[in-house]
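Single chain ahead, by itself, as structure tokens, in the form predicted on its own.
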Amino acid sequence: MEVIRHLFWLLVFPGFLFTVILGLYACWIVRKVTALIHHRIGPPALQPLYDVLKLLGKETLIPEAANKAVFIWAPVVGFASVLLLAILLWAVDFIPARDNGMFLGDVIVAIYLMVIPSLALILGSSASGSPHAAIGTAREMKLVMSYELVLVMAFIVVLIKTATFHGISDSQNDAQLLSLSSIAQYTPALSISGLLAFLAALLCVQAKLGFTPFDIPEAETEIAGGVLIEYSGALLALWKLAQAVMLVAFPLFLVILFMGGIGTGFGSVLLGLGKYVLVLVLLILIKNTNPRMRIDQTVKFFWFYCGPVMAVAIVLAMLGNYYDKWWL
């Protein structure tokens, strides 16, 4: 029974089924949401879902100038990373601390989890030896590298809420501050260096997915699809799948992070899918707000603009935790 319950935790709910379905569910908001914004009434609500088995049923053509491993596998591993990465927070979210399996570090994993997929992609989309997506390629590299140090200096500042919260005073405290469950049951952005956080960790989200502005790397009227313009059929799927899981595991892990996460009871699913779907909006009004950026441009935004603003929040979370001004 205790193997048929894990089995059915991983590959139903909250384990892959649940999730698969609820991202092919979240890319539908956002086409359907942005195409009202445009005065278009936009897809139906199984367009997703079509779309993916539409191209599962295409043939999957290789560049014969590939590395055929590398292009093969990297969907492999980008869908894999972001999957692991959902089932991994909803085990937080949905599964009491005591029973969920969780480790000391886990919030580590989650954030090499998040990577992983931008990795793959550069990683497939350079083994195609195609002109657009090396050009696409470096647009992503270029891209990774802006945006990466600002996400980071955003989870320190969780992780120093954290402190301020715990009170902490002894090492295994300390050690407690790097899990995802003590993490969740706090709510830094309700502070003003969690709020700059959250911000800039959302405009990070927002480069992960590429959503505009953050565009750059895809750029279909520059670069004709750029990253992804080689692939096609089961493996254009896959790209595709990895997309609609990071709607749900990246949104998700904000959640967590600054917003308090989920939670078990009836009240508490409901305000945190509440809280889930607060993200998701605030990710499609700046999607369809905001022209596409430059690669330079981007770079010196994340850089100049957020990188000073993520220093000037750490300071005030460490004021806040050496004064024990929960507010700063």
The other form holds:
Amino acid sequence: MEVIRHLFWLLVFPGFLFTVILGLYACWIVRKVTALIHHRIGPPALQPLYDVLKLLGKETLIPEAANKAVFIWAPVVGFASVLLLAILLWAVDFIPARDNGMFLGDVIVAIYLMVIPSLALILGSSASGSPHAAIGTAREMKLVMSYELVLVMAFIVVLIKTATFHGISDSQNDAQLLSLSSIAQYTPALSISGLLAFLAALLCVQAKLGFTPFDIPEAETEIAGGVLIEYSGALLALWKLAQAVMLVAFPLFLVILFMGGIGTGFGSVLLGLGKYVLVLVLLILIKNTNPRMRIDQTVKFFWFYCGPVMAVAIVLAMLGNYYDKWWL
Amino acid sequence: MNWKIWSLKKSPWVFHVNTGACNNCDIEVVNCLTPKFDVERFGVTLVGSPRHADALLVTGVVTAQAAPRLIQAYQQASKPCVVFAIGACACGTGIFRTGYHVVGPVDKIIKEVDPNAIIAFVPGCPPKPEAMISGIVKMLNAL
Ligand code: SF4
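Hand over the structure of the form predicted together with the partner chain; the form predicted on its own is what we had up.
Okay, now the whole complex, with that chain kicking things off.
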């Protein structure tokens, strides 16, 4: 029984199947809200599902110049890692801290899992042997380098805030703070430094999702789909699914870090869903109100604007920790 | 009905190929995506690469320069992929029929490489967006 329960948990709810369905639904929300902003009607609710089905039914071409193994495995690895990340986050949300099997330092694992889809994209596109994809790859690499530092700094702010809220100083319990379960108990977004960190992390997630203004590697008008240009059929469907799951995992990650997670009771699930939709709508609004930036502008933006702001936020959080002021 | 065809009808992604059009047809193609016509209601999206496309929207007489590129774009598209000849030029070279640089209407060039290609004609100079949408609907019903 135990085994079946665990398998159901992993494969159906809230595991793989649920995550993918929720992701496709989130894709639809993105397209629908975009259409509403444009004063259009927009696609029907099952449109992302139709797209994936159709791509699965189409011919899958592999370019002659491509490195076949890398070209085929990159989307699989990207999809698997982001699915794993989503499962990790659901476990933090739905199972009490004592027995969700989470471990010390799972935050670090989550950070690594968040990078793997981008790395897989870089590998896959550079293996496709197309000059457009090569430009896209170069841009994606620079993009990863520019936002990753800021994301980690925002993360440090969250860790310091968690320690402040926890209000303890003996070293053994301090180590406990380095797990998503204990981070999910608090709401750093209500403090000044936490709010700054939340905004910066939101922009990083925007870049991770490849949404405008950071859709530089895909840039359909200049480099014709860039990193994904040579993908077709089932492999493209895998990328689309990976993007759909990212749309679940990354906003959920922000909710856990900054807004106190989701929790188990009926009321708190509703509230958690509200938080998730709030993050999603913020992302969509940024997407639809900004033009695409150039890659050099993006690097400058993250390093020279977001970076110092995050440094200030870290100092504020440290001060708050020292003087025991939770709102700093 | 075959699920492949069914899902293809639900989400036809189009790639726009200009083979020497006067740019008026291209403007009308983009017009289909605007709030007034909004073909995304039917799942139609403009994609940036022929590899992602389910339909090539070809506009313009095929010039000697453009013919090899058109063939390349068609061969690079993952099948099943249909072809739309949009405008009088693409359907039958129109008023440029006697031009020195014109090598043929779209269907002739495509049929050279793939005799079984599915080609739809949307005449007009330029065709109205309504005409294009009706062309897409007729094509999808014929699949
Ligand atoms: S059909 Fe008319 S509008 Fe279209 S490309 Fe030819 S001349 Fe221009």
